[in-house]
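Shown here is one chain on its own, the form predicted on its own, set out as structure tokens.
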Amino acid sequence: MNKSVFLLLCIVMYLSIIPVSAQKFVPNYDESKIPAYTLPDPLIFENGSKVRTEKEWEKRREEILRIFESEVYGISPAWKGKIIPALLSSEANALDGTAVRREIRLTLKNGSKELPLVMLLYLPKTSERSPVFLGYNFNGNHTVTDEPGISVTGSWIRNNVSTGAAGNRASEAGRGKEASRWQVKEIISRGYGLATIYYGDADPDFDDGFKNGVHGLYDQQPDDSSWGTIAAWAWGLSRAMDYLETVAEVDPGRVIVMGHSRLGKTALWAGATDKRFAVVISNNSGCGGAALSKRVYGETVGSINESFPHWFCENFNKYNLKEELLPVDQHQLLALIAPRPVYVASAEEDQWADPKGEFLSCVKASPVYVLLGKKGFPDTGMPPVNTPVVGSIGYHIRTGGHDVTLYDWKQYLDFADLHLKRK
């Protein structure tokens, strides 16, 4: 044999033993090549028994809750702590006079160990306690709107998170420069308010040992359940919600969770854990948020897995590469939020999200509704593009990317008017 075929076997047998994650991924587009799945059904125990009643729902519920925390996100820990309010502004003419503007810090004290959260706060003008929706922003709370007088908050800013080093804050080049996403002006006309905190001050988006942020409220050794990112982001919209209870304008029954992306996944896990949020909302959160993994197309467990390390508990990744092995799948996560509403929405251009796995999301989850006595979703065949289909479980597609723009809002609104307004 000479050198050089000696030299290109080398390469060949290297190349076959190099793991698949170091290796490039290739999404998945062709519906053809989804492989054969079978998805694990909502309404059958672990033992093979039906769940027939909604007694008997509660304990499947139970189930597939552990499941999913010792699985997929990890399980966070209780909250015995405190909040301490404290208001850092406030304007009563805010938006033209539409609007009460308040910015609170929130410091969750757990023994010794602080965290400051800042949450910046809407509320239309009225007699009434208002409904509100709660959601993460992702570059600090000035930027949501162009109103002057909101302070610049954020730190560990997402565009910088890769050097892991302290000192990536935000700036006023920020200032409302996704005004677009939120839609404030919009959301006070029709009646509601909005109360929206930076996402990394809750957890810091990048692998930092889970040291900092809400994790760094509890002494923990962190085992392959313990909690993520993800369920940490949600653990602290549960303590965003605790303090919402306690603002008199606030009706705390009508209070809608909503996220994007990766905070789309929040929402979702947010409202399967805490009863509390009256209405789900998940914009574009694709792969280990609406979209079923067992699709295996565009974004996978494995390549999220590997490009976000600290999003999901260490158990996780067991199904890398193995989505037909997950004992649970995305539709058993919408139909942990029955009864309660829930909307998911996809674009058009999304592949990566996988439009399809959303939906389809909403059809498999539909039967829990229906067996508590919802109405579900009504459709089980793919809408047109803006065209939402609309029960207990809202969908709808539109067109554009991966994005949240005035149509998605519209929809949210027409969503919440139609579960939440009093008659």
The other form holds:
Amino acid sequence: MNKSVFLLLCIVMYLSIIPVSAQKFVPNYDESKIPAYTLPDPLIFENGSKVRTEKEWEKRREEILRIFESEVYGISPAWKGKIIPALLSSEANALDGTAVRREIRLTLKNGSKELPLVMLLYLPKTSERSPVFLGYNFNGNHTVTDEPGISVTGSWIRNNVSTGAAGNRASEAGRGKEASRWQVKEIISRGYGLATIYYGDADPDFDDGFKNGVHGLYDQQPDDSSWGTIAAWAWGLSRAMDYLETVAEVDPGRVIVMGHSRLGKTALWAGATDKRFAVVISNNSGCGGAALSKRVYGETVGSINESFPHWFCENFNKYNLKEELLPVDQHQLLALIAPRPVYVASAEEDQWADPKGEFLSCVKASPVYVLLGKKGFPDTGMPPVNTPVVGSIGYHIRTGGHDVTLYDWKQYLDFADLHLKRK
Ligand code: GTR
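Starting from the form predicted on its own, produce the coordinates for the form predicted together with ligand GTR.
Expanding to the full complex; the earlier chain stays at the top.
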């Protein structure tokens, strides 16, 4: 064997021992290496004709929604079941007497199948019906504040040293560990309520072949466009909304759906599929959330499908390493929310989530807001850090990493005040 054949053989052998994933999905963080791409125009129908009126937009909206369902998140079933609420606890003087706190078990009942979700609800003390933020938490309701009365929730939980979960069980050790991400006192002091549910109650975050969580409420043979876990979580938020509509102290016209990271992707999909959410907030949602997929920057379609095969529908795999073939991109997800206000937040150190791709989504969703009579989002390039751009679409990039901080909450509260506060 001559020397060069031997060398070639060595290279082939070396490549065969690197896992396929490492060969395929190397993240790009270099703007100059972004492929040339064309974004689908939200205001042009699939047949090429232009959307000119609000009425035509409604048709186009359906068209885009159907593509996101069949190619990205999967189709969620219609809900024809019952929700049976049961009050588990009630505290009239929570948070130093400033709030009312309740825990409510919501049993979703579909024929003979049932699933319990436990909602933690904080409401400000006021005689008016309150606007409420609704969002899932990552580690159990008891991690959201350090108040001792909240029961430890978490039917299946990710093992997580920082929140004291072990053996996939939430524990007392996690109490208050996520409080900085929720800022309940600030939310209450600004006149808003907070409703939160542990996300794994709605669907445990692992690939189980569509059996557990809300998937289990249906007898379903999953196919390539069946609802993935993000769609299942979003569907669960709509069930939470069904319940909030029945709570006397809650203003159902002012429910703000909010989520961080994978739950930010979830909040956006919930806002796109359920028009009852008055405002939608995406915190560091990145790939499959607010970031444009066709930029192929940071986390990509292929890498997210490989790491989290249960999040999206099977069809989404068609676009692994082939983002150019995607018939939609994430600016259209924001456009589906129009004319309702949507806020997208990025973090400077969270390049994995592609802050610029999140910003550009706002820019590219803007024409739909303009068509619907709202002020557009200015295309003036990335704003400086900690300098929100606010209209019907809001955006900021803050200093720091992948997280939800008091700074983020202050912007969300200001945004909610701007759009929902009763004058
Ligand atoms: C990461 C994932 C992101 C984001 C994040 C999270 O591992 O790659 O898409 O969703 O998890 O949810 O914390």
